[in-house]
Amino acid sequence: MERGGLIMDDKATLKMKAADGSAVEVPLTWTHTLVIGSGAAGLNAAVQLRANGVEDVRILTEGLEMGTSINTGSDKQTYYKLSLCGEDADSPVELARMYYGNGGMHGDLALVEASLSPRAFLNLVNMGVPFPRDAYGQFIGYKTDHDPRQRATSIGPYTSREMCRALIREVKRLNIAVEEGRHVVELIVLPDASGSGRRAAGALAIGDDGRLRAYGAENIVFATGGPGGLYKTSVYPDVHVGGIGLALMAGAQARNLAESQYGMASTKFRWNVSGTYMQVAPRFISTAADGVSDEKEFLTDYFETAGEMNSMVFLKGYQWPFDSRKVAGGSSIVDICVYMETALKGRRVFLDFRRNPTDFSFETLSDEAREYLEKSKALQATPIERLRAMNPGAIELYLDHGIDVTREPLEIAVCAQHNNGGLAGTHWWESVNVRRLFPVGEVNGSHGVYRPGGSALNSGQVAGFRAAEYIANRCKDWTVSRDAARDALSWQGERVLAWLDRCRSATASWQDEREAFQQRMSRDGAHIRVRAGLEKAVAEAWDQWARLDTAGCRYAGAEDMKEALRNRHLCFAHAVYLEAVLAAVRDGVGSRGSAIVVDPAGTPVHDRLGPEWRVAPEDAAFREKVMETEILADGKVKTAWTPRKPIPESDLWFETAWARFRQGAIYDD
């Protein structure tokens, strides 16, 4: 039914042949503007359409439990914004610069994350969520990594679940529309109409029936999150894979894709364990491969004193993210300690709250960890009670999830925590090069090569602003080839039902290619990176593809068809992941951000490592550039260095800027 131009919920059958020349009937639906995701920038985006009068939205999820932002979180998630408090004097390009200095950042995306901060974060505050403020309501900030303002603020450990959640009870009062148990299978990607480049057009999905289910869009909003089902070692949790390879392999250029962030964090339950975990300083054990025997407290081997050992833990509370600047002489050698345990000896490393190292003493820590106990009256005899005293919560959260470290050690190893990178936008967060495609949240690499702590929180909900408003001014109208959309659906349809009647006979299960490509990913194109493995690495991750494209990946009924269906887009965005890593190490970048480059011609970490514990330094030249990535035609990976935009000058003479918004002037920058 067609309303104002609108198509509103217009529902079809598409027939489609199945290998065995059978007829199959797909319902398409069509939708002015799908969502495709459902965390917190996926959700804020499909209610600010609705409040720009975008009245057609569909949201497609596979779960309004499921995804990172309403599973995840830290010891104290922090919501990055704008100064709303005190007497610190803030702005938009004050805080802009502070992005725009991390590196590798475009300045125009440092602006408008800036400058929409204040209006996101009240967005959440006026839905409900309970950000602190004092009595004369001023919000509450505190300094976070990689910037020295009190920007930062947080509700405690679930911060992004309670975004999620105020958000979600949004979408229900608008009646929006929802599909859960839908895991879309390919984009669809037109010529557009104009000639030149290619525009969104829809998408394939599979349910959790293991039907295939076909949408036309005017617009999509890809908000599928961050690269999860990537890594072997991961932080992210169980529920999400992320989704990025679909547009990749519909040709959406990325950005900076080699810049990850990677940490500490617990393994049986997937959590940081950041803040009050580490500055409680708890003893740091490894054992042989069966967890109990041969216990050992293996730090102690690289440190001097139990002093220094214990004040590098404390700084990681601080320091929680794995720092290229704070290997040498810094707290990242801990990490680097808990990955030689790990992935280099095949020991298993936990946390144990319930005894200190061996020698503690408060007097040996450094000033700055003894005063901020003294201070967090946190003098208490063991790490336990000292974890307790500050923040009783972070054990309640593991009871949670059937864990107490009250009794047990935690299982830990260094882990995959979030992609700076993903998806090149433009400053409305449209795809540079397919239109109609608007990534949002972390699956868009607004980032540079270091954020502050919280930055991503914002990033995702003022996304959803940006992308709202430009569709609902200049992609309102109805454009799309309804034939051609048809005809790209049912083509790319036909295909998946072949591909899945292949894999009738692989040999190989889907579990089995699932994890070679994650562990090909956590060993090679994480936070340790050789050039000589990543070589390698990028040539058995294509041939891996070729052979699952072709051959495919065996499954046993509907729950894992899904999950074959979803090696395909995994598999193609870790070989390109892959690439890009091997790219940014031979081009000489060096060791930056959240990961090192080992070099045997580089400078030595420390003193107490073997010889081949040298890297190669960071060229700073590049942080003026933005890494791009495009799959071209002939399915070869393109990769190039460009110049990053600077921090726009804009003009704010108030009657020609009030006379460029009425006219809708500033939609064409």
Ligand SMILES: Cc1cc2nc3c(=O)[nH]c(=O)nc-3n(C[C@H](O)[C@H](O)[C@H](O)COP(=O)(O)OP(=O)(O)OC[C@H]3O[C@@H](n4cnc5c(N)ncnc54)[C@H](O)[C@@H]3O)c2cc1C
The other form holds:
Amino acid sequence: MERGGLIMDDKATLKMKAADGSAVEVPLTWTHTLVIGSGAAGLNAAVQLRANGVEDVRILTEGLEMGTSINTGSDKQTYYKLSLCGEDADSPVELARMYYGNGGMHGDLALVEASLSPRAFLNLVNMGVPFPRDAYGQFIGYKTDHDPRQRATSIGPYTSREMCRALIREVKRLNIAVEEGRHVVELIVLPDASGSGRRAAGALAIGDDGRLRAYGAENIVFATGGPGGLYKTSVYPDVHVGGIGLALMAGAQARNLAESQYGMASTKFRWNVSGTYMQVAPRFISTAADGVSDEKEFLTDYFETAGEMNSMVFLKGYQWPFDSRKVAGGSSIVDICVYMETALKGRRVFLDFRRNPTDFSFETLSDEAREYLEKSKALQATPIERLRAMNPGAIELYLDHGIDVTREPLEIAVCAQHNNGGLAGTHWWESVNVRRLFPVGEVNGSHGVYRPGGSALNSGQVAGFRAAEYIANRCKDWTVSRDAARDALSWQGERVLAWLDRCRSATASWQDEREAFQQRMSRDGAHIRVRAGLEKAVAEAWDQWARLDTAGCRYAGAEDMKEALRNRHLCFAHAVYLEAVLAAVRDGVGSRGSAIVVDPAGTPVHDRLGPEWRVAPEDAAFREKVMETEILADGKVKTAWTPRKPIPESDLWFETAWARFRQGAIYDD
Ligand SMILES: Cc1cc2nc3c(=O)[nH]c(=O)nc-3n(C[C@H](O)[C@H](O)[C@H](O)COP(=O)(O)OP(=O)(O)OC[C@H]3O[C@@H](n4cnc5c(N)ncnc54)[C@H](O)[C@@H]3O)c2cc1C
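Please give the other form, namely the form predicted in complex with this ligand, since only the form predicted on its own has been shown so far.
Zooming out: every chain and molecule, the one shown earlier first.
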């Protein structure tokens, strides 16, 4: 069958052998461009593929209601873009310099994310996402973290959810094929035509019904989101585990895996406790593991006065992410205290809005905190009354999720929120070492050490434009060897079936295995990094992977089968992430971004913390480099530092640039 210049196959089946020798028929679907994942990034990639004339597009997803974008938000969820308001003069290069200036990011990616920002943003506006504007059509903005300008915008707590809803409407309007309830368990990568490189060729997925399905493809847009399932303490929505491990297992190169963002969040319902939750100065309490006994206002041990303590808590309102630069004498000390209670002492930490912290008084607050509360008319007697005055929606939000913060304390922890790193892509978002694989969204590691708040959503949208344009102009012809793809789908499918069979006699359940690697990541691979702990964690991680790969993990029924299969790629991914974090510590990067390196040779951070709390300073030379991580054919993990690319100087003379565009030469750069 031919459509839109693209050859399409009728549905077929693959015959595979199950572990007991019986034959299994697995449906095989060929699609020109398969989009795996339906978050904001994957959905836009599908829409842009159609806009670029690629007709045969299929979205494979766990579900349209799954993933981070449609299930998360924050106080004022931010979208970052080029300034489009007032006299705030801005330009692609100016914005690119901002990205680049944060360190560890390639200049070409910075320029692309900046250049396409207005296009991506206005596309959302045109699809009906109600970004605020004034009577004259200007898109008003505000300042976000790590940026001095007013480039940020928001539609409220659920910006990314509304983006998804608009994009889903568009996907439906365009009649793009969507298969929900599909859990990709293997990526198919083959030698490419040159014989020296590799290319994507398909995927295997388990359906909600527990049946295996095979997909052959010319291109794969890989949009599986951030690595939420790797951590025990995580503010990624609990339905979202991510899928980067699938690509790592298939040999795709990664970049800046060690750069992530962490911060305090509630754990029963996962939500960042930023903004007004902190500005009202709640009481921080910890209890024994039962959540009730031995209650203690633990923060008071770490501050000279109640005024100093409450002022730091106030600052956490707009200094949400844990920041290595704000540990000594700054607000990130609060995150360390919470970490010590939970991760080191095994206690539980809660925010209590019902009562003031001991010795609280407005007079002892810093000028900044007191004036803010005065101006906000938030001088009520208790934190909950101040919260009600400043942001009643903040109370309702928890009520909607069964938590009444007017009556009960809110459990929190320092949680993983975002991975700045991910898979390594070109400036057309094609994997640097697996051709025809296009990682987009959070799974693409385009960012460096810091990133302006809101830039994750911009990056995910920009990615869809880039991948779609490149596919339409350079990857439209069918080049994949269908026989080779069928063979690989068959043997990898049989491997999956054999693994599932081994799971029957496994001793550990999938829950036990998940708990083990999540605990390890939150303890050793998150915001507090210690070399000895990491060395042990890396060894344990590979031991766990070897055991899991050989023996499987116990599961019951089709619903659990997908969880068992997720453990395979999650466990593999956590070992690779730990390797990357260890390499960063061992190579002397020091404390930077949202992580500190605890080192006996470092500098003490706080006179009230124990002597072990000495922190390695950052070696700024690493800001000029990018960390690359690759899994070699023998299974070893190689990490290397490469100098980052500068912001490119493009030929901007109209006549010559136009000629290059007409000739399609821009796709060769
Ligand atoms: C609490 C919180 C607050 C945030 N606030 C902001 C903010 O203010 N501004 C900002 O820019 N960013 C923010 N972020 C980050 C941002 O929300 C994410 O980076 C972004 O939504 C990721 O979009 P995505 O499309 O890449 O992935 P997702 O939205 O996570 O989508 C991934 C998709 O892949 C699917 N999938 C995954 N694995 C598989 C598989 N094996 N098989 C099939 N399908 C699969 C999922 O079901 C889902 O459909 C925040 C994140 C969190 C957690």
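For the two forms, the rigid core is made up of the largest set of C-alpha atoms that agree within 1.5 Å on superposition. Positions refer to the first chain, counted from 1. Keep in mind that this is a model prediction, so the values were computed, not measured.
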Exercise. Superpose on the rigid core, then tell me if the C-alpha of Leu379 is displaced by 2 angstroms or more between the two forms.
Key: yes
Self-check item: Displaced residue check between the two forms: Arg165, CA, 2 Å or over, core reference
Solution: no
Quiz item: C-alpha of Arg370: shift of 2 angstroms or more between the two forms, rigid core aligned?
Solution: yes
